[in-house]
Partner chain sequence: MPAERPRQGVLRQAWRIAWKDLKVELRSREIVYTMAFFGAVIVVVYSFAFPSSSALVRLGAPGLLWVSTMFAGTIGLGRAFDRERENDTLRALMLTPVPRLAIFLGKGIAITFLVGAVALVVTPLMALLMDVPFFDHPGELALALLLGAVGFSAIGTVFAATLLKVRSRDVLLPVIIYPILIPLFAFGTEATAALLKVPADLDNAWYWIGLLGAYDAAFLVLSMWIFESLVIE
Amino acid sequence: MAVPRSATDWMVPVFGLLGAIGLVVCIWLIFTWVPNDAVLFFNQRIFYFHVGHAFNLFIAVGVCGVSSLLFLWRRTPRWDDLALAAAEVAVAYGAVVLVTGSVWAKAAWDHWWVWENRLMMSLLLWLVLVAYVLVRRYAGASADRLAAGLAVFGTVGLPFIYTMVNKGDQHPQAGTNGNVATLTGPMQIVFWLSVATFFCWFLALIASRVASTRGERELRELREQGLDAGLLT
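Assuming the form predicted in complex with the partner chain, can you produce the structure of this chain alone?
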């Protein structure tokens, strides 16, 4: 996944454009083409954004965990760049998941927040991610190691969080009686389209974040070279 310099250059515009097109198409399809849900009716339409982001949230967390592990093992800065980018994107996606979930919860259950399994799981995951960003900011020179450790521990903790919350399930489901796998027809198509759209966004955001971190480093190294050569003071 470590993106060579040239890759970030084309990834940002290409996936950004794909994401933008996808977003327009998705919104249009969600409101004009997809039928109302049998049980949740109109408000089920937020599902495509909600679960679309949740899917990518888990991808981002996975990327962050794996690249953190590789960073600790190898100490190559590029893995750290990738972990940082994934964590920041994951915080943003997690915020979207929580907010859309909250809106949906208000419509479906008439409460903004319910202490329910999957909500709790997203919240806990999000807390680990926010802790990651806090550590990056405030831990000084040890920030990269500490944050990488947190990401690895957090990833290993995921199955336990899952076991903890999975004692019974009253989460609103996409279809009437099942999960994503039971979606049919337009619902299924639009669902996967929205997942793909937000995945494109995800790639564009990560690539641009990695590029900016790398830019910072290159600038710093150039400055050091300038200092070494006596051209800068």
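What does the same protein look like in the form predicted alone, given that the last one was the form predicted in complex with the partner chain?
Nothing else is written out below except the one chain.
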């Protein structure tokens, strides 16, 4: 459901504060409580930032795709506002995923980038999101509908990215067979805490961008009404 206007008034400060507190706690636990990995040793700690952002990237892309479908179906501006906000947040989270993934790859493979399945699909998804934002900014009157189509296309790729570990590539795994649900002990606790922390940031950013996007749209509508009434030139 699209974010109501009243919700954005409290979501930004509340979830922003929760995210800030969670980040401090996560950093402290990651570097003081979680044990070193048997293979990657200290370098494994990037996992909590990398996978935590990846989970929320998937959520952001899903929100963008579903909102875009609803916008194409109903032509309701609030769904378009939510889709745009989710896409912008997804671009930021996707950049973090790619950068931290490169750090992890350097520790695991001694290369910053390897052309394996999940990395290529993740890069493609991020480029689709960047294209969405560029289309919205520069494509003119039809930008909202063109971008909505891109969002739906990007969302279709999520299941392929998620299931590509153990599908013939060498992507580093967390948990048995790449399943984070099999993590135990401190790793499990800190991992889910990191996911919750970055989700708080996600909600705060979404609410902030929805409010900003709505304000910009309403300002454009007022300007058009002023032009039609001859009050502006």
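Positions refer to the first chain, counted from 1. Heads up, when I say rigid core I mean the largest set of C-alphas that superpose within 1.5 Å between the two forms. Just so you know, these numbers come straight off a predicted model, no measurement behind them.
Student: After a rigid core superposition, would you say the CA of Val14 moves by 2 angstroms or more between the two forms, or not?
Tutor: Result for Val14: no, shift under 2 Å.
Student: With both forms fitted on the core, check whether the Cα of Leu219 differs by 2 Å or more between the two forms.
Tutor: Superposed on the core, Leu219 moves its C-alpha 2 Å or more between the two forms.
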